[in-house]
Amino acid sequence: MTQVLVTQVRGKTGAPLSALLVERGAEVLGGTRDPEALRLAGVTPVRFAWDEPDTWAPALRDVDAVYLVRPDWENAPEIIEAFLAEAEPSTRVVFLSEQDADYTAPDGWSPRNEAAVRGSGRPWTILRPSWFSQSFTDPRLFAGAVLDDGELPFPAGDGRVAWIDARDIAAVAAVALTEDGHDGQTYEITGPEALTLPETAEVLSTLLGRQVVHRDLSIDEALGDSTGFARELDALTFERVTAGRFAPVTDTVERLTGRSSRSLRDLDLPH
C-alpha cells in the first residue's frame, strides 16, 4: 500500500486529494498543526507545521510520496530544500506551484521554489495550476465581496483567467502520486476556458441567481494596506493577470484523468 503525506491537508486541494487517495487504496497521512481536530474519512492525522521543523522528519517517516504545498513566505525556497532533505531519497514529491511560474520577481521566488524541488534528488512532479475557482468561496479572498456585496473587485484590464477547480488539481495530483510515468514532468493545469473578469462576474451572477458586477481596480487599490513580501507577491500576480499570463488553456486534466476539467460554471455557490 502506498503511503502518502499530504501537507496542508485542510487546504483547497488537500481535502479533495485525500479523499481521492483513499479511494485509490493509499494510506493517507494528513499533515496538520492540530491532529486532534482533523476529521477526514480514512486519513490518519500527523502533526506537521512549516514553522516547526522538528515535525518534518516524523511526518515524513516511511512515506512513499508527499504532496507538497509551499508556504507563501519569503524564505520558502530554503524551507522546501530543508524539508525535502529529511525525506528518503526514493520519496516521490508532487509540488503545487503556480501557472506562469517562470517569472523572475520578487527575487526569482517561484522559480527558486521549483528549483529546490528539482534539485532535491527525489523523484518529482510539478503542478502549475491557474487561479482556483474556489477563490470565490474563500472568505479570505473574494467570497465576501461576491456573496455579500454583489461585486467582484479585481484589477484585470482586458486580462483573462482560465479558472481551475481545486478538485481537478487534486485529481491530477492523485494520479501523479500513485501512478508511474510522471517523474520529471511539469504540468500546467487550467480550466476549459479563459474568461475576462466581466465574463467571470456574469458566470457568478448565474450561479447565485443575482447580479454580480466586476469592479476594475488599480493594483494599488487592490493591495490596500498590505506591506512587505506579501504585497510584492500579490502585486506581481495582478500584473500577470492584466498581462494575460493566466489566459492559456491546457488539456492536462483530461489527458491525466480521462475526463474534462470543470468549468467555473460548475462551482458550488450558496444561493
Ligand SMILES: NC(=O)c1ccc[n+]([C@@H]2O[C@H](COP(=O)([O-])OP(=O)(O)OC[C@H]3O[C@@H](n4cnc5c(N)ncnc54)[C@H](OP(=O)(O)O)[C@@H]3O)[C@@H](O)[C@H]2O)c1
Given for the second form:
Amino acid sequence: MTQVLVTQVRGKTGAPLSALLVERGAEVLGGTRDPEALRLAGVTPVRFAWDEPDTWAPALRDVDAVYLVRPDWENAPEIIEAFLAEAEPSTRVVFLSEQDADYTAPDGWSPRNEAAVRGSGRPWTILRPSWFSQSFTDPRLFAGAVLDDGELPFPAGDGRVAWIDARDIAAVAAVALTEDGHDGQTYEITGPEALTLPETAEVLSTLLGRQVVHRDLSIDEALGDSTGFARELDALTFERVTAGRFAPVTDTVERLTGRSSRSLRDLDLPH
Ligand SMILES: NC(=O)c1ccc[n+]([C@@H]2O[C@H](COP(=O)([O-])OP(=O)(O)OC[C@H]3O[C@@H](n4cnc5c(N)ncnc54)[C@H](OP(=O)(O)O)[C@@H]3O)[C@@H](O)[C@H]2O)c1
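For comparison with the form predicted on its own, would you give the structure of this protein in the form predicted in complex with the ligand?
So here's everything in the complex, that chain up top.
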C-alpha cells in the first residue's frame, strides 16, 4: 500500500487530498501541529511543524510520497531543501507552488522554492495553481469582509483571476502522487474561466443570495499595517493580479483527472 505524507493536512488542499488518497487505497499520514484535533476519516495524524525540524524525519519515515505545501516564509527555500534531504531518495514529491511562479522578487523567492524541489534528487512534480476559490471561505482572507460587509475589497484594476477550486488541485495532486508518468512535470492549474473582480463579486452575490460589490483599492490600502516579507510577497501578488498574471486558463484538471474543473460558481458558501 502506498504511504503518503500530506503536509498541512488541515489546509484547503490537504483535507480534500487526504480524502481522495484514502479512496485510492493509500495509507495517509496527516501532518499537523495538533494531531489530537485532527478528524479526517482514514487519516493517521502525525505531528508536523515547519518551524520544528525535529518533527520532519519521524513524519517522513517509510513514506513513498509526500505532498509538500510550503510555508510562505522568507526562509522557505532553505526549509524545503533541508526537509527533502531527510526523505528517502526514492520518495516522490508533489510540491504546491503557484501560477506564474517564475517572478523573481522578493529575492527570487518563488523560483528558489521550486529549485529546492527540482534539485532535491527526489522524483518531483510541481503544481502551479491560480488563486484558490476557497479564498472566499477563509476568514484570514476574504470570508469576513465578503460575508459581513457585502464588499469585496481587492486591488485588481482590470485584472482577471482564473479562480481554482482547492478540490481540483487536490484531484490533480492525488493523480500525481499515486500514478506514474508525472515525474519532472510542472502543471499550471486553473479554473475554467478568468473573472474580473466585479464579475467575481457578482458570482459571490449569487452564491450568498445578497449583494456583494467589488471595491478597487490601492495595494498599499489592501496591505494595511502588514510588514516585512509578508508585505512584500502580498504586494507582488496583487501587482501580478493587476498585470493579468492569474488570467491564463489551462486544461490541466481535465487532462489529468478526466473531469472539468469547478468554477467559482460551484463554491460552497455558507448563507
Ligand atoms: N490561497 C491561495 O489562493 C493560494 C494560491 C496559490 C498558492 N497558494 C499556496 O498554498 C499554500 C497554502 O496556503 P493557504 O494560506 O491557503 O493555507 P491553508 O491551505 O489554509 O493551510 C493552512 C494550514 O497550515 C498549517 N500550518 C500553519 N502553520 C504551520 C507550521 N508552522 N507548520 C506546519 N503547518 C502549519 C495549519 O495546519 P495545522 O494547524 O493543522 O498545523 C493550517 O491548517 C501556501 O504555500 C500558498 O502560497 C495559495
